[in-house]
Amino acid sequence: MKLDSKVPGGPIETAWDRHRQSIRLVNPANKRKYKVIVVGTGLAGASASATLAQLGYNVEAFCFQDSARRAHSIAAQGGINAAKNYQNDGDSVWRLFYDTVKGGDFRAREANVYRLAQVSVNIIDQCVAQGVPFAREYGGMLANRSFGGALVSRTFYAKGQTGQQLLLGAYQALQEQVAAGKVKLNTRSEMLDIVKIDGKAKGIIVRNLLTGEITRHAADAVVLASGGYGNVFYLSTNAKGCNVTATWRAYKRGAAFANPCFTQIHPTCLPVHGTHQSKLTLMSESLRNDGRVWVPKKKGDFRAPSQIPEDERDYYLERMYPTFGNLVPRDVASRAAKKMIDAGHTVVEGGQGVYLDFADAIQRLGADAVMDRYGNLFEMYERITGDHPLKTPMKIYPASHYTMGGLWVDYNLMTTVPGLYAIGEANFSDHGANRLGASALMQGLADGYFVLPYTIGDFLAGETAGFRDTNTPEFDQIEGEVRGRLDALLSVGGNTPAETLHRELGKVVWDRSGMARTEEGLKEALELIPEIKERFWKEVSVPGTGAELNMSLEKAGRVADFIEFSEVLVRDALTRDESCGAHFRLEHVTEEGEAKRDDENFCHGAVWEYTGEGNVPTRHIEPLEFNYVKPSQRSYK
């Protein structure tokens, strides 16, 4: 497998502009002849579909929700980064680039990250023009707040509903093109496989989730915007429907998967509260602007927070990282919380948790001002726990949240399968081994609005327009395989729900490849996962038929993919014999307890190639060069 990143040479500051000027273009009149399939309608997918249609392409978009508005992007809370420097606090494109490369622990492609920082300034203008109601200062200027891993305020926000408001903006742009007849939107439709013709992605096989009908769809190019794979851990902040199926099926058709072990743990989530819990709830990182994280200094001190005096509290982030304090990056904050809990300083009797306290902010700003900033988050917390953060500190603990790994893409966002693109969280992204808060929305919209619409033309310009033929041997073969897989799931006839097996898989992967990893634990996981896979295909219960609404069948298919994918994730974590960002191997820790990188042997992206059922995948590498931000030991002290 040849990995050509297509990164432009020359100065990084002008690389994107020079690249846009050098790639091939499609005549505006000819764009009407091409069709592009987009799988997923979150921020990346909706913005890409709308923009491609506005340019003149014909677009067919798919989502498994009943509306594009229900994509998981809606759940993002805290904000979106952009190097506007509205606060005049020293921010710049270069500073955002630097913070992102450093935050990812020097495991991202420099050119991509710089482009992301450049494009960020355009995203805000685009969204304001769409009517996104960003928070504003008293004088009318857009407001900013701070997020982890940065010493400047560059995060634009709409209370704690930023993802929802941004998605509504992209959704309106998408619906405008639907009304214009340039986008055909298919809801309640799940992509189950990729179809290649002459080695190029030319279509997909889809199941209608309401009727069970299997359909074929052809196009000149295919774009995957299907999100991440965080639900491999079962308990995560992701919506229950989020899955790995689209990218995993693409992987099995030849699209390489990069850095699957780079999974982000969010430090500000509600703690696990029972063995039958089905998901976890995110509390925005923006809360760490005004909230202070602490635990009792005395182990096993379960007194009410109001009864624990200041001198008996350990504000451990402020103690350990005096420069950044409560605004250290997510991987650092998560490990610090785990360290305190492992030492016995939990605030949840019989469980795990630390306090996030707003008492100082309330005293400094007043309750009304604090509620104005975080009111909807406080309301959410109260509805779930029964406690109000104005009266008692929140209880929080880290949880699986985002995935930095994904399908490998080049500078044009194309995978190793020609004509198949991956955008947003579906690709291995620009975040390296750890994503800074408020950068997911930035990347999704950057890919969809400003990068893919330019770069996809470079491929289409070399293709004969108008591919629509689904009556080919290739479509026959892939549809037959899809039907065979569905029939296999329906015919197992076991008594164990797929949900039960998913929970079991998630515990294995979380315990051995979650916040902390060891060689021994990862090898154990590689022994346990095949056992779960074998039991799945003997015991899973899938009642009903395929020719109807069958949520058990949906779930079983997704769990089967998670089981297969988890082996690659764990194998990637085992072979990356270093610590970096959110990938924390306990064998590689600095004297101060931080992640210890091995730049000599692992300064690269790990890129996995499928080699057949039951075979160990082949590991390739993409060397990473750092000519502008020299790798160093990360320090947020």
Contents of the next structure:
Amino acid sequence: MKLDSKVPGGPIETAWDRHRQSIRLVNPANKRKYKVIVVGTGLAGASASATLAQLGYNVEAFCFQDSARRAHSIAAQGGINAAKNYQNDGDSVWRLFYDTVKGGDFRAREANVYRLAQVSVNIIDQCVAQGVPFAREYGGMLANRSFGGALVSRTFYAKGQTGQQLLLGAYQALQEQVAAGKVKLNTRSEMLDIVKIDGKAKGIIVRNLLTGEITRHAADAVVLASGGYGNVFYLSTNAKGCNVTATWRAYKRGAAFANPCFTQIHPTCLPVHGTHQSKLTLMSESLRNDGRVWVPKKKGDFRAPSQIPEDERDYYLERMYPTFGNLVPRDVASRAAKKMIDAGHTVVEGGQGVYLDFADAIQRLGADAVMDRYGNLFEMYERITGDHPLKTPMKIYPASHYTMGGLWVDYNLMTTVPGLYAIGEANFSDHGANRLGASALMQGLADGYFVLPYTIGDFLAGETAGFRDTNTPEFDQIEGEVRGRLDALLSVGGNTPAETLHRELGKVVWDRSGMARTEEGLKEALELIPEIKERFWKEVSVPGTGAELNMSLEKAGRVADFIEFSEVLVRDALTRDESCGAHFRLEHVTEEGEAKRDDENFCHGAVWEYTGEGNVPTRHIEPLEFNYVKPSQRSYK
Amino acid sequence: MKVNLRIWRQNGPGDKGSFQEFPNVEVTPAMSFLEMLDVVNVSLEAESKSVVAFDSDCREGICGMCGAVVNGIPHGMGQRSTLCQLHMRSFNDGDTITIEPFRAKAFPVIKDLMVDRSAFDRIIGAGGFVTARVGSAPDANAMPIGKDVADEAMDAATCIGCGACVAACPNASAMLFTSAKVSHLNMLPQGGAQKDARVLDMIAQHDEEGFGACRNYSECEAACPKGIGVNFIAKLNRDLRTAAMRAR
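The block above covers the form predicted alone; next, return the form predicted in complex with its partner chain.
Every chain and every other molecule in the complex is listed next, the one we just looked at coming first.
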């Protein structure tokens, strides 16, 4: 497999402009002859579908939810970054680029990140034009807040519901195109495989989740915007439906998977509370702007927080990182919490948690101002826990949240399968080994509004328009395989629910390949995962048939894919014998306890190629060059 | 603690449907309502029986996918919360809990607790957008918008499209949903150019979908998990009258 990143040479500042000038365009009158399939309707998928339709292409979009508006982008709370420098605090495209490359611990492609920072400013303009109600100052100008990993205030927000408002903007633009007949939207539909014709992605096989009907869809190109794989840990802040199936199926058809071990653990989630818990809830990182993180200095001190005097509290982030304090990046904050708890300073009896305290902010700003900023988050917290953060500190703990790894893509966002694109969280391109807060929304919309709509034209211009034939041997074969797999799931006849096996898998992956990893633990996981896989195919219970609405079948199919995928994740973590960003190998720690990179041996993207059932996948590398931001030991002290 | 469940089972839109009893279900107070349904389904799966169909996704009260009528109230008894945010500590040991789908002509039951709310998407498609081609936007700060206006638009925009307002309304009207989007966009200067068409077209679609008329019962506001107020319906009516006059 040859990996050509297609990054334009020359100065990075003009690379994207020059690239746009050099790629081919499709004649406006011909655009309506082309059709593009988009799988997923989150920020990336909805924005791409709407924009491609505006340009004149025909789009067929798919989502498994009952409406495009439900995709999990909607749950993003804190905000979206953009290098507008509206605060006059020294921000610039360069600084956003620099912060993102550094925040990613020098494991992202420089040119992609620079382009992301460049188009960030257009995203805000576009969203405001759509009517996204961003927070404003009294003079009517847009407000900003600061976020982890940056010393400037560049985050735009809509209360604690920024993801919701951005997604609704994209969703409304999408529904406008649906009503205009330019997008055909299939809800409650799950993509189960990719179809290639002459090596190029030309279609997909879909299961209608209401009727069980299996359908074929052909197009001139296919775009995957199916999100990340954080649910591999079972407990995560992802929605229940988030899954790896679309990207995993694409992987098995030749799309290489890059850096699967780069998984982000978010520091401010609600602690785990019981054995029946189905998911973890995130509390926006923006809370760290005004909240102070602390634990009791004494181990096993379970007095009420108000009973613990100031001098018996350890504000450990402020102590360990005086410059960034409570605003250190996510990976650093998560590991610091783990360190304090491993040392016995938990604030949850019999569990794991640290305090996030707003007492100082309430004193400084008043309760009203604090509620204005975080009101809906405080209410959400109260609903789940019964406590109100105005009265008592929040209890938080890190949880799986976002996955930086994903399908490998070149500068055009095309995977290793020609004609198959991956955008948003589904690709690996911009965040390296750790994503900064408020950058996921930025990347999803950058890909969907401003990058893919240009770059896909370069591919389409070289294709004869109008591929619509689903009666080909390729479609026959792939549909047959899809049906065979569904039948296999239905005929296991065991009595263990897929949910139970997913929970077991999650525990294995979280304990051995979660916040901290060791060679020994990862090797253990590689022993345990095949055992779970074997048990799955002997014991899983899937009642009902394939020809009806069958939630058990949907769930079982996704869990089966997570099991297979987790092996590649663990293998990637084992092979990457260094620490970087969120990938923390206990064997590689600096004297100060931070991630210790090995740039000599691992300054690359690890790109896994499928080599057949039961075979160890092949690891390729894409070397990374840093010509603009010199790799250094990240320090937030 | 133990609860007795009465869950609506219905095989499809044409099926008559009936309650199925699940006596003495063991739950913990910290469980969410949907986790309680997960427990029911896991035990059904272990016996190779068909699970209770219900919608859910984010499970943190923002995606709007979940929803059912619990003891007669959409999303259950939690004030301003979705079903996924309702926790079993709100119930007592030995309680009988009746769970039904949202019922409305425009929300046909798909199966058990799952209903078809695609009418909402069509109402949005009729006018719930600002036509702004990507690439054509001026600088975001080119048009100052007062904080009070932006805040009120945000209050309206916070609708999650769950459909509880329809389920709560004796007329099964979707006026709260429709008015929230009309108000959000009509209040902002960006939405001004399409103001009249938006309200006329969205109301026409609302009626075509089979939702009932608004009679100001305000049950919708009481059921709304995001606390969206009927004042937005008043705003919609004002915009509607103005638009209808101008259209003449």
